[in-house]
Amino acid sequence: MTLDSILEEIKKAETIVILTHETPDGDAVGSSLAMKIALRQLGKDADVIIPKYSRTFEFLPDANKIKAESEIKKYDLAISVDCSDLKRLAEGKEYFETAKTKIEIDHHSINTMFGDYNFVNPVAPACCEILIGMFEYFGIEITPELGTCIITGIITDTGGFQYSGVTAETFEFAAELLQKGVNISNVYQKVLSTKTRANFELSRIVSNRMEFLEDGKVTFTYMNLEDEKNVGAEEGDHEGLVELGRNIEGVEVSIFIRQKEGTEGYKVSLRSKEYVNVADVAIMLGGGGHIKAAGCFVQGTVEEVKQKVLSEIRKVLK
């Protein structure tokens, strides 16, 4: 079982190195150190590299052991989370790249299993989710500590358990959590209800520039890099704009791109809402995802990005 064969390759490895994708949200930071955590029961002392991450998450147990870059250039193990392509990895890529062992888990529905042992299960809504099932089959006690982390990648990638992913096991998961002793609620108020300066400013900015097209059932805004310089916004200050659009009554798609830096393009994040999978859009665009919650990166001014995203989206919506 491939469980057991990673298990394995824990066990035997002396140096290993846990990573992630490319702006990471709360999944992706809450899945690495719930990793590291978790490899400490079993005497493992795991690196964390994650070069930049919201300060959202730097309230984490282990979070101020993140790593932005290693000495050790070849790993006996590498571990990759919550990350659906190699590329994603950004500047982790050398690291698994370069590592004797590579083991990838996920949770994203299009995956092209760069690992050499491969764990990935589309159906969970989110890669805590599938860690906390397979840290109990290692026999890992789920520690206030491991379960904080837990948590906050079950929230954030559910948008606080609001989203049609969300199974019955999600809740069973965090009312085990929640009688470890797992203050789910302080979590919640942490990464979803509390908000920077900084976003409160860009959100009025994209709110301002929103457009209503296709009859309303897709509004359509952008971010620049001069916005974020003004509103001195750091990294992860972004979160959550591409919401704003989806969650006006009407809308099916929300489109949210974003400038970026040392690049002729725009990382653009789509949102749908009940029956366009935007993962399939993404993917024309070269990016993937999930299928309401997507996002890839396109070449071109404003409005030639605009236009070659609603390209794609014109084709899906009824």
Contents of the next structure:
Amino acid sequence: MTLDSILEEIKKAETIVILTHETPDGDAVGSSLAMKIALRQLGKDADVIIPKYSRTFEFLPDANKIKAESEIKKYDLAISVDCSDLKRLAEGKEYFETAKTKIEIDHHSINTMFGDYNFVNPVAPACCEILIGMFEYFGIEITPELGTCIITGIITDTGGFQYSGVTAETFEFAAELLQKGVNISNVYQKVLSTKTRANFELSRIVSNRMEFLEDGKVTFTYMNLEDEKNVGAEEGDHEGLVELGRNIEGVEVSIFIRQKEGTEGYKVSLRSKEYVNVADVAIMLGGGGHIKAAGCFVQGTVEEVKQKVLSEIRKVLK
Ligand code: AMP
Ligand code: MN
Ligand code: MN
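Structure of the form predicted in complex with ligand AMP, given the form predicted alone:
What follows is the whole complex; the chain from before opens it.
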């Protein structure tokens, strides 16, 4: 079984690196740190390499041990968490490619199975939910520190238990974590309810620019590098802006595009409410994701990107 092989590889490895996707969200950072803490119980001191992440997650146990890069260039084992393909590992790609053994643990429906061992469950609402099952199988004790990282991924990827991917098991895991002393309400407050001032200022800007298209079923808005500069935005300050459109009555698809530094284009974020599969739309544009939350990169000006994305959405909008 893959899980037994994964445990065997972990036990064998002397140097281990944990990697995740670029512009990491709570599930990416939470999964990485949960893996680091779990491996410590197995007697392994693994490096977590995340070049940039939001300060929202700085409260997480062991976050102060996250490295931006490493002097080790060839690890015995690389473990990728919450990442659907090699390209999205961005700066971590090299560490993954050069490692002797490569393990990939993920929950994206479109996954390129880029590891030697791929443990992918596309119906899990968060990578952290896969990890808790895996750790229990490995006999790892779910301590409050480990549980704090895990619940962070579950809370952020499910929008606070609201998305349809949430199952009875999700609540069972949450109940178990609560019993083990994890302060869920504190994590919820920190990662979902608290907004930075810059995030709030950006929400004003993108709300003002919000357009209602296709009989109000689609919203579109955008943000440029200049906007980020004007409000003093930091890493992660765009989080949640794409939800503004989707939360409006009658809207099925929300499109939010963000100018990407050093490119001639925009990072596109897509969210749907009931029936549109935005992962399919993102794939047509070279990206990927989940049925109701997906993304891609599209070259062009705001207007060009808008038209390219809209033409794909029109094909799937009822
Ligand atoms: P975002 O809108 O950036 O929050 O991304 C929504 C979901 O789509 C996340 O699960 C991402 O991992 C995934 N995603 C975003 N951009 C891409 C991309 N370029 N390729 C593959 N998956 C993506
Ligand atoms: Mn993620
Ligand atoms: Mn995730």
